[in-house]
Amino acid sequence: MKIFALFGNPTGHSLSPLMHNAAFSKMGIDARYVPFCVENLEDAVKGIRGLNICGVSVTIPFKTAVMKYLDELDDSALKIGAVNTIVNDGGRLTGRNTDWIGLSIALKKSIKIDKKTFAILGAGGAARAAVYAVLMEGGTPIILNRTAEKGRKLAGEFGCKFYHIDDIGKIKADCLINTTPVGMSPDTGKSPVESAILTNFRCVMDMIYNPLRTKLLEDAEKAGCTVLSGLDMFVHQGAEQIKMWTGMEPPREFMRQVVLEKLMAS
């Protein structure tokens, strides 16, 4: 049985585990996918190598912690300065990225992203690989948050404009995606912005995907925008992890079908 791992801290949430092992199974694999409560990175990095595990996820904290511990990084975690993905390659370790992918999927189901302006609300991990999959994909991304500081910085790496989230009623944009965990369950009833703004926006993401509806997209359908879950990122984002570790095509349909049963039901 091959093993593959998720670390992060705390993972209990996580629906990854039902998603993968239900990838897995329907592939027909024998492996196992195991959630891990990390408290020492680097450890369980070595650990890796030591219980030959074939594959990991990374999740919060550790995406941009974990890049020290790696013996090689591709050109897109480079770049996002994240680790979603560790590929275990004969006890060589490959830091990559599937969340910039998993976004730029999620978003060309809805709208071009080419010669598009996609406003990216924070500027942590999340917001990285959404400015990342703008820019491969021939869009303009805008940062905006609250920290100056940390906005300026991520719109300087990657050469776009900043504007504090106080400015945000002066952004016109094709597309509105959140980063942040506002309104994340259990803070279900928060949005990151005011409802009145919503309509200088086509289209709004939320890389939430629970619960499905965030306040933000209710107030974005009220105000006649296109809305979008996170669920189809967090569906192909693993899909895409699945596909390099074991070079197949996962069920991703099937995929979509069990995260969604499973928020459906809680």
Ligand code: ATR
Given for the second form:
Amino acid sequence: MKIFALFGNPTGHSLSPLMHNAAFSKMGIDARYVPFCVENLEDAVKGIRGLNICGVSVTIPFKTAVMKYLDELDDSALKIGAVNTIVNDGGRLTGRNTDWIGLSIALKKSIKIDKKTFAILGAGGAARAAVYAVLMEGGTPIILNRTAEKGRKLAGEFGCKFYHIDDIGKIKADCLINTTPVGMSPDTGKSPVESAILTNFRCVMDMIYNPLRTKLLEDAEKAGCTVLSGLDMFVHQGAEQIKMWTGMEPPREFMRQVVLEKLMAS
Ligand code: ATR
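After the form predicted on its own, can we look at the form predicted together with the named molecule?
Complete assembly follows, chain above in first position.
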């Protein structure tokens, strides 16, 4: 049996074990995906080699910290500055990033990215993946953040514009992407922006998938925008991990259904 793992702390909330185990079973692969609440990251990474764990998903708070323990980093992980996927190739560990691919696939279902403008709320790891995805697909990102210094630094690194989040009313773009945790369960009554400014965007995407309909998306729908929850991004980033680990195409629609059912039941 092949073993795959999730490294995070905490990991109890994660829907990745449910989704990945369902996918492996549907694909007829004899594998288990196990969540580990990591106490010592360096030792945990050594354990990947020692236990011959075939692949690992990395989540909060280790996506950046894990980089220095790996043998190799792919271009996206280097540029984004975060690893969410480790591939174990005979003891050689490569850090990769599928968050940006998941976002790119999810966005492209509803909106063209090439030559379009994307206002990105936040300047953390999730925002970095969003900026990278938009640039890779030929779009123009604009960073908006609460802490100006952090936002300006990110904008400078990727050569894009920065605005303070309070100035969002000045911006018109094809799409607004929320990468901040504002509105995430259990704090569901909050939105990162005033509803009045949402008419400046054709499409609004929230990276949050719990709840599926955040306050931001509710407001955006009322404002007539096309809305996208973080569910598809979550499913596709996980599906891309399975593809990297097994070389096989996973059952994406089935994985989406499994996660959706769990979210609807909770
Ligand atoms: P992640 O890796 O998931 O992106 P992160 O690195 O902690 O997480 O980044 C979270 C982002 O959400 C940050 O840009 C943060 O803004 P600051 O740079 O000002 O801290 C933003 N954020 C978090 N809470 C926020 C809030 N209540 N209002 C606006 N932005 C918020």
